[in-house]
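Okay, so here's just one chain, in structure tokens, the form predicted alone.
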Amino acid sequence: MKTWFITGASSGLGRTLAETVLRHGDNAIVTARSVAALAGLVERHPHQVLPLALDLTVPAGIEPALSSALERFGAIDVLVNNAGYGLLAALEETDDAHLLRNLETNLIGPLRVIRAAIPLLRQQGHGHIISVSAIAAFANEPGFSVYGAAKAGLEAASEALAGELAPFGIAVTVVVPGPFRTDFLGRSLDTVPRLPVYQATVGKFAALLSSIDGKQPGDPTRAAEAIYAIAGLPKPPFRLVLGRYASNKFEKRLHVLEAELQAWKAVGMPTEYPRA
């Protein structure tokens, strides 16, 4: 039996994830802005689950919510960073207000549940950190400037700590999803006023995500099912790449990344002091 601490199980792909991890038996401590958006968690777990408070923007809640945790069950074996949420607009269309909110949320905020839960974990002498990226971050689109940099950030600070927390037999595992059946396109996406010299690129990536609406290959119960298969491994992967949409854009990428080396080598690799 595991005990986890997931962000953001209220719904989605964390509230999924809740589900799975109570279903097998496991202890979790859920989290979400509401307590009561949890309660139906709540009532059919009560001796499986701890509902929390916390708001990601709000730094001061997340060590009371770490000590609550401990008190609890006394452990956490796995720490799941999922809250979080997108905001579709160019850079040049969003102000500071939500600009500072999504990093807030979706860097900053992770990174503060992760550096107070480490001291945990290293006496523990055990655990797994798993955050919840996406494909924007490594293959992005007009319109996801600011969500793909949030999620791009978590990615290389998790590439980071995993050398950092090895030692202390903490894993580090980067999850990348690409459009899962939630309510990510509907209540956890947020846009703001379109300027029109970016209807033909924003607006025709914000017409496609409406398209695919409720129609997204993606199965989040599936999801939540590899999450939990990987997790507390002895060896557990760095990232895991969920559906055929995420791992036929990192691969498309990939190719794309060697070509441009290769193509540009002869302009950047000259650039050293020459070998003496």
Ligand SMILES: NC(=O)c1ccc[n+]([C@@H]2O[C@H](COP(=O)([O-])OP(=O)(O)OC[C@H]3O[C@@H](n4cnc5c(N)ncnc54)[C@H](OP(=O)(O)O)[C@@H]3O)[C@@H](O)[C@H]2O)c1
The other form holds:
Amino acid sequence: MKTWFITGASSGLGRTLAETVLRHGDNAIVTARSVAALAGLVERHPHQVLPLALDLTVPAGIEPALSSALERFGAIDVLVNNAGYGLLAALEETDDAHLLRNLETNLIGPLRVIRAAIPLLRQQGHGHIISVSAIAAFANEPGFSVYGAAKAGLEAASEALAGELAPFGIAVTVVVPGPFRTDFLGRSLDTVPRLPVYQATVGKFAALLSSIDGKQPGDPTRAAEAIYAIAGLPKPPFRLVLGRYASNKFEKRLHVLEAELQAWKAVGMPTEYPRA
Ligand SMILES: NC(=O)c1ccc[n+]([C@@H]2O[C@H](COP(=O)([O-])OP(=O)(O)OC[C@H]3O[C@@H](n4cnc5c(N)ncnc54)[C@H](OP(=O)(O)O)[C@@H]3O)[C@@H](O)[C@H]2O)c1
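If the one shown is the form predicted alone, what is the structure of the form predicted together with this ligand?
The complete assembly is shown below, putting the previous chain first.
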């Protein structure tokens, strides 16, 4: 039996993951900005759940949340940084408030949670940090510059963390979903007024997203089972790409990167000092 700490468990992937781990008999500390949104989980699993209010843009809430978790269950085996939301805007269309809130929620907040949890996990001598990224981190589209930057930052940090924390028995994984049927394209997609000059690019992507809302191919229950399957494995994957859409897009991007590296090697390689 494991104890999970899952952020953003009020809906979507986080909620479904919480339901999955509880169904498997594990314990879960579940967070959302309002604990009222977690009431259903508590009613169904009163002995296995600790609901906590946590807003990732409020750093002061993080340490107390982790302390309450430890007090209740004595350990955190799997930490899931799931909470997040999209910002659909050309960079030029954003202001600082939109930019910073997105980076704070999707990147800085999760890094603060991880940083605060590391001493506990080190002391335990084990732990698995799983962060929910997005395919936009690796293969992005016009309109997701800020969101993609936040998720790419989370992935880059996680890669370094994997090396920093391996000596302490702590594993790190990033989960990379494509479109999953959650509230992401509804209440979790922030927008700004569109400048007409971005209609053909950002507007086109926005139209695509709104056309798939409610019809996304990704099934949160299957995603949760996949995450459950890799949690706590002796050698979990660093990156778990979820769904056919994201897998295909990832693969296509790998080919583009490989071709670009080869095509421009002759320009990039000779920039070192001549070898002695
Ligand atoms: N669904 C997709 O297509 C998709 C694709 C790629 C990546 N993702 C990623 O998957 C993760 C989960 O999203 P989802 O698809 O399950 O969407 P969702 O159903 O809208 O869930 C988003 C969760 O994030 C929480 N959240 C948002 N802002 C927060 C903040 N400032 N502080 C704390 N919690 C906050 C929400 O909690 P509140 O109740 O407090 O609002 C909610 O529980 C996100 O990181 C998202 O970027 C989703």
